[in-house]
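Taking the form predicted on its own, here's one chain by itself in structure tokens.
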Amino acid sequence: MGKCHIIHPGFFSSLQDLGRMGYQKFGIPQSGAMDQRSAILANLLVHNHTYAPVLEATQIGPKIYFQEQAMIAITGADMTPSIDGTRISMNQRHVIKPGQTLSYGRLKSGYRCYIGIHGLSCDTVLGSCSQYPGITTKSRLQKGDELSFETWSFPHSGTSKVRFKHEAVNSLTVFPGSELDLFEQLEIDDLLSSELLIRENDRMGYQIEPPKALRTIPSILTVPVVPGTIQLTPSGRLMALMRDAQVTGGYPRIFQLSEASINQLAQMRTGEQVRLKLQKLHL
């Protein structure tokens, strides 16, 4: 097994798969990569399942040094990543040698970055090695962590490249939420054809301000939430539910993201205006 050295963990960056499913029930929070999309890209470029893990990086990526040759990909966020100094291209595997350092710039587009290894492993809870407080032993990389892969031993990565590209998109689609008939339709029209104002973000939510605040309703009755989730808070603004959400809240579901917009909503961030596009159900 190959080591790599964590030298500086950038800002917010920790270990990520697809979540830890299937406890809910008892209050746990599901986690996994926030652009579940991007980290799945990543594994496949260094020839891991897509449920293998990844290092999620937030605005600033790690400094992350390679005792033995390693095979990684870089997807999501571009944060002008180098090896040794040397600019490489996202979303193409490449080969560090033993000695070689990763180490990240300036934060070009997008907000979350995902660095996929080759053979990565580690510890997991509950079935997963999503680092979550109170849940792993960690909640996020630290200065001087060590992480294992398996070792690379083939001089050259292979040619293989996808493009793709995080793009700024600003509108996201979303479903009608349980409580959505509980406000007039002239709300929510008038919500639909708003810019609405990204306030604060992390793995547990975004928080979304319309340029007028919605009419407040009383709180309901404890219900099941999910990643996804749009919630209207008593302050007036919406709460979108991200991977470290709770399981359970009390605020009206006004809407649910699709799949693909919780991935668009990871790669934005604080100040940037969104726009909400409602799609029926047909069932």
Contents of the next structure:
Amino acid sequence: MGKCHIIHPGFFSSLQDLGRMGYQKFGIPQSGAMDQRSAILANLLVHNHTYAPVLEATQIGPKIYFQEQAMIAITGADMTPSIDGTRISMNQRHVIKPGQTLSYGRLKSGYRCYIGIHGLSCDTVLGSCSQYPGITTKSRLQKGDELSFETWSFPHSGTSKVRFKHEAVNSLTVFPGSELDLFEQLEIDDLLSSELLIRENDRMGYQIEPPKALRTIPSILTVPVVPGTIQLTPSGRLMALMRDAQVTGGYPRIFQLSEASINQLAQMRTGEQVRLKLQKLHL
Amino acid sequence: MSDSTFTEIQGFLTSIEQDSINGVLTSYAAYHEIAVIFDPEKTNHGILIEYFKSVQISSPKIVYSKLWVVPVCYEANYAPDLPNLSDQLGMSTDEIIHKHSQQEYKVHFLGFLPGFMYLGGLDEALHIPRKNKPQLTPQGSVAIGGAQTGIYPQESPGGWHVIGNCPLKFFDPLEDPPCLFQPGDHVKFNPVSYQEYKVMALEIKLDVFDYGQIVRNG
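Same protein, different state: after the form predicted on its own, show the form predicted in complex with the partner chain.
All chains and molecules follow, beginning with the one already shown.
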């Protein structure tokens, strides 16, 4: 097995796969890569299974020293990655040689970047490597952490590259939430025709602020929620629940993001603006 | 929430599990709703809705009749919000402790945090609005918020009023099942002194605590 060392974890980095399924009944969140499309792509580029673990970096990428030769690929946000100071391209596999260091520069696009490493192996807890406080021993990557992977013994990386550009989007597709009918139609129409501002966000959720706070907020019993559920909080702001969200919630569920829109939102940051496009479900 | 709703929800979950429907990844419940997560490549809304309409509600698999007698230290070190609560409710701290610890609470479901129990049955005299601002709440905190009471399985920001602490380690992701308490179980809080709490906490830390002493099968 090859090893690499986290010299610096960046702003917030963690190990993620496609999440933990089947433990929600114990109150355990699903977790998993925020932008699953990019995570899967990173794995496919380096000949891993789609559900293999990847490193997820937020805003500022980590600095990683490779002791043995590895094959890696970087997808998602463009944080200007380089190997020993030489810029490398996104969405392409690269061979990193023993003694080389992967590091990052300025964030050019998106918000979360994924590093796929061929044969990366991590401890699983309840069927998943995804780091989460109280479930895995560590809740994020820290300075000094060591990761193991299958050494890549072939000299060339090949030229495998996918044309995959992280497209900036300004509209997210939503479906009606279970409590949508409890809201006033005029307020909903207003909301759907406005530019909404992205505020504080993390792996649990994104706060999204409408220009005018909604006035009427129905109160409900605690109900199940899933990643992508958009709640209306007492402050009149929207809360789009993301992968680490709790499994139940007490705020009305106004919308539900499509799976693709969860991935898109995961690449957006504070200060960006977004619109919601309501799509009816045809049942 | 009524007992009949609870039984129906648990019966529905049991049916979904037993019928192991193609494409269904998992299901879980809150008070009066069930979430079913499915793989859209293997099934769809239409198929599942037809199934839900036709489902024969089983008698719930989960009919635990366990009563857990959970030790709680209500003494000052562990009960930062008790004096304030006493003022707000116009009730002595002893009265609050008495009312809180004489009730048998039903575990409806787990949510909010891994292993956090939603308990039904809090005495109406103890209902109180949550704090305006969430505060960091230590592991084991026994707290009241709104019409609910519960135990924090891990340190977390929370808006509930902390009136005691429970030394038990009842959630462990490396155990199967990871949580000691299951929906359908009942919980009763047993006031213990600071000294008793310390002894139990040490036994739990050294892994010599006998969990058999806190369970009654009713």
